[in-house]
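Read the single chain below, which is given as structure tokens and is the form predicted alone.
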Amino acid sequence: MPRVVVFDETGGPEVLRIVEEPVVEPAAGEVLVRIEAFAVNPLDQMVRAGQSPRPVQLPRARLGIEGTGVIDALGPGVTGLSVGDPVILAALPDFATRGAYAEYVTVSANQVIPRPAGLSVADAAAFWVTYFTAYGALVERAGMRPGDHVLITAASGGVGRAAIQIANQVGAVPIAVTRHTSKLQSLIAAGAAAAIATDREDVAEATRRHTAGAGADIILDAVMGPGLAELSLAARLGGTLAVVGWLDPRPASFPANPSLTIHRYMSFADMADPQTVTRVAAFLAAGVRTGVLRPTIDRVFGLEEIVEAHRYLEKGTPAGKIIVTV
């Protein structure tokens, strides 16, 4: 029988185990996907550790909000898809019962999108959540336009690197922020117009230097925490702050720039809207086609190494996405 990763109690990576479960045949409006690879995300770590934003039913809870594979079977009434089609799983809101950490998953047909030609299996597994989040926050919420200076925190991570590429695709000017001087050159190589290391520079002063004194038009922040007040000073008067994560679990300070328009962006809400999904998928597919958008993968594990993959995630140092091949 196909293998599935489950956990019966919350805790460290060692609570994850591989079991065999029968395939769930697709019902009306559903498809069965043979998974080829999936991504390991910080949300997976939170759920596994008992810090889920919503209750998780134990035992045999599952993980995995994104992945890629091939359509293996169609339920009654499904149109526009065929057996053998390569697809990407759009983020799964019911991941605790139908998570992507498996050899097969049965999902609603509207929870898959065509896999863009030109993406490898690993790239496709790394693609959807990070790029959707970056695009949604920057374009759908913050209204990023050509010429905008965009300050991107946690720029070495998956969303940060996706935001650099998307800003370049739109014609904006991405300015990357990292905690470590050692990462500056890699961020420039990744497409940032400038990079700021907070271990040697004040982020607001450095941003003004890179924007002729004006400050950033948009700040994309995945950190939050007590540094948010200082970060807000890097924006111009009337600028925009889009918050997409909470890498610093400490209470966030109130932004010190009172003129900011602030968006707390949660990509799952937009992923439930078919029109937004269609719009984002078209934009991302165009970026893949032109070569502007290309996921950054830090490390690839096999399914039997799922515990090691979570231990690696907990180190907090990935320079890109962690992928597990099935």
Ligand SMILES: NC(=O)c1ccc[n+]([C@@H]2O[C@H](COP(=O)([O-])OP(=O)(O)OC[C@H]3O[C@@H](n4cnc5c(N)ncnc54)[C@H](OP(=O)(O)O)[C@@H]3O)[C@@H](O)[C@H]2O)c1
Contents of the next structure:
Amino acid sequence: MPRVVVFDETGGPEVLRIVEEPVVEPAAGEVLVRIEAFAVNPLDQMVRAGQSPRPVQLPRARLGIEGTGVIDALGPGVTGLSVGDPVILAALPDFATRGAYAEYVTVSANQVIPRPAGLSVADAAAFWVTYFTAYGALVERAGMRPGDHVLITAASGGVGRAAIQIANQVGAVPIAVTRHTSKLQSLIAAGAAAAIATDREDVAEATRRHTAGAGADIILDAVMGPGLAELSLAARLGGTLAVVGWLDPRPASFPANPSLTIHRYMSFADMADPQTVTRVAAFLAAGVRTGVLRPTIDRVFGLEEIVEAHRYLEKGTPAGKIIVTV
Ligand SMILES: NC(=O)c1ccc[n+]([C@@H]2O[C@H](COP(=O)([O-])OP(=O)(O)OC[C@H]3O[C@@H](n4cnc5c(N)ncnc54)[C@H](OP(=O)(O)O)[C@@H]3O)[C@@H](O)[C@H]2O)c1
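For comparison with the form predicted alone, produce the structure of the form predicted in complex with the named molecule.
Below: every chain and molecule of the assembly, starting with the one above.
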């Protein structure tokens, strides 16, 4: 029988275990996907640890909001897809029952998109959530345009690296932020026009230096926490702050820049809109075709190493996505 990762209680990485479960035959409008790889995301860690933003039913709860694989079976009424098609699982909001941490998953046919040619299996598993989030926050919400200076926090991570590439695709100027001087070079190599290390520089002061004194047009923040007040001072007068994450779990301070337009961006909300999904998929496929968009993979684990993969995520220092091949 196919293997599935489940947890019966919330806690550390060791609560994850592999069990065998029968596949769920696809009902009308559904497809069965044989998963080839999935991504390990910070949300998975929160859910496993008991900090899920939505209720999770125990025991035998599942995890995994994105992955890639091949269509194995079609439910009645599904059109436009065939058995054998390579697809990306375009976010699974009902991950606790139909998560991607498995050899097979049954999902609604509108939760899969074609896998762009030219993406490896690992790249495809790393692609959707981070790139959708960076694109949605920067382009759909903040209205990023060519020439905009875009300050990106947690730039070493999955969303951050996607944001650097998307800013370059649009013709904007990405300025990356990391906590560690040792990561500056890798961020420049990843396409950042400039990089700021908060272990040696003041972020607002350094941003002004890189923007001829003006400040950033847009800040993309995945950290929040007490540093938010000071971070907001890195934006220009009338700039935009788009918050996508909360990597710092401490209470956030109120932005000290009173002229900012602030967006709280949640990609799952946009992923429920088929027109937005089509638009984003087209933008991302074009970026893959031209070679501008290419996920950064930090490490690849095997399914049997799932506990190790979560331990690695918990260190909080990935330089790109963590992928598990099935
Ligand atoms: N809104 C949405 O729809 C959406 C979608 C996907 C993800 N997210 C959220 O976005 C955030 C980033 O996701 P990701 O997948 O890019 O994460 P990730 O790949 O795990 O990257 C995290 C990076 O952020 C930095 N970091 C970690 N902890 C930090 C802290 N306490 N303070 C400052 N920097 C810290 C580290 O870089 P340095 O060591 O270089 O500083 C690390 O490499 C998460 O909170 C995630 O839940 C939101």
